[in-house]
Amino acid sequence: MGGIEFLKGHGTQNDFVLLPDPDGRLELTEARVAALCDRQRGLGADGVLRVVRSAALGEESEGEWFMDYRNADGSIAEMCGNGVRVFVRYLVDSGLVPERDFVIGTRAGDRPVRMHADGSVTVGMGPATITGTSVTVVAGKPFSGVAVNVGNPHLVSVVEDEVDELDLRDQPDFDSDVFPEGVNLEFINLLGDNALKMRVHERGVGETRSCGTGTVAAVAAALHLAGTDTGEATVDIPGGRVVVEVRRGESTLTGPAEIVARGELDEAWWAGLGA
């Protein structure tokens, strides 16, 4: 066996291919990422997490390990809250990090993390910043929303009807002047005190079963609309439930992380995608 090592994992059914590449030797092209994430011609995933040392990429980080995250279409992304949890689970389970409290690097900055005894992970997500308002259109119906930056862009719309009834198979329209690099679109129902229900259409991916930064954005937006910037809530997504805490200048995300498989990619298949 001499192929390229991979693992498959998920955080609340937001699923990822992990590629251990400590020294940054893999040539991770858009074509290779897109093929890996394709559910017919590859392994199938919402994104790829390359596990690489920060120094190998020349990244300035307090953390030894850097999460090089790519969307399913091959595009580079700043941050992924569910991906961080799976990334952390791999580092701890594999013995690459002996501690349960440590820091990892991302394109959105360093993120403090904690691995709990039950396998769940808490991620310090940084500030959730309200940046304005905008509108998205789903199947011809406009929804106003709150723009939130969680290291990546989000637009959160509170929906009066059940979010389950929305048709998110196609890309909803949004204002490209407000979001020139695209945006993650969250649609939420307010379930009562400290509880939300959410669906999401992710930038560069489509609808997913969960989005970690999206759940943080959703709670921050709901708090903003309630006239505050501090609080905690559970967020139910199609893939499960997470807990989000938002404070002024900081937020945390806690949820499960699972590693479900490991194996090797065929080297000829990999090489063919680079041709």
Ligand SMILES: N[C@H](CCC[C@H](N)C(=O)O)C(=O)O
Contents of the next structure:
Amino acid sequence: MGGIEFLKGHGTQNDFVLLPDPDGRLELTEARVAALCDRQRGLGADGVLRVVRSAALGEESEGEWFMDYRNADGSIAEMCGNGVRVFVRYLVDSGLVPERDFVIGTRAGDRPVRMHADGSVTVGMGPATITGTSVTVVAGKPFSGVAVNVGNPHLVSVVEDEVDELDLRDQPDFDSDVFPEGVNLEFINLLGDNALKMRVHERGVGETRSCGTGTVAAVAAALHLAGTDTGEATVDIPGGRVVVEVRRGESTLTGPAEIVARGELDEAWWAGLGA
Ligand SMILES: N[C@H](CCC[C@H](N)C(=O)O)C(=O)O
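Requested next: the structure of the form predicted in complex with the ligand (the form predicted alone having been shown above).
Let us now look at the entire complex, which starts with that chain.
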């Protein structure tokens, strides 16, 4: 009895289960996503990327393919910057998309993507909009931050101490009046000459080794604090390094994308999780 095809991949160690599902037939419930992402009882991942035709979801998109992204807790998020690079790598390597320059659909809108000869991917991440300021509390210590929307919500705090010292094991507190749908929390050191160091506590996941939309939010916030909306920076996250460009608010993200494995989910296991 055939199983359900999956692949495992990561972008700067933000890792994902990819589910090729062109016609959108899989019943992708929150319980199934959470089980897939569980690092003991499932495959383990920070999120799930369903690879589905835009038409199958009834999504108006110029892109034939739509990235249906879910966080590890099963929640839906608008966009995933590391995930989209892995999504592109799969579409090109599998031959489903003959070009290397194309558009994909996401809940944050259509995103132009380009895969380079070395397997890295550049993504047009759309606007990185400064939406205000707010405060987060980490292990009892308050940090003021810049709120940035990259299709999904972020709060970026510049910290004086080494970001490695922060204790991000628990969910930092944030103002739910400002972020009624939750928020991704980034903490950055400004390293000078267009370089940042970052750690992140992701909405719907917890601390991850990297967050692509988070790196875009971090650069946009750092530029805003420097009084501008245009510039570029490398961002060092625990899982690696990406390059972010922000030009009058429009942004691009360039970084690696790895496919690690492919296999089959056991049908009985999947069915047992309930539709
Ligand atoms: N946790 C995020 C979605 C995934 C973002 C991150 N994995 C990325 O690479 O952008 C949210 O709930 O908005």
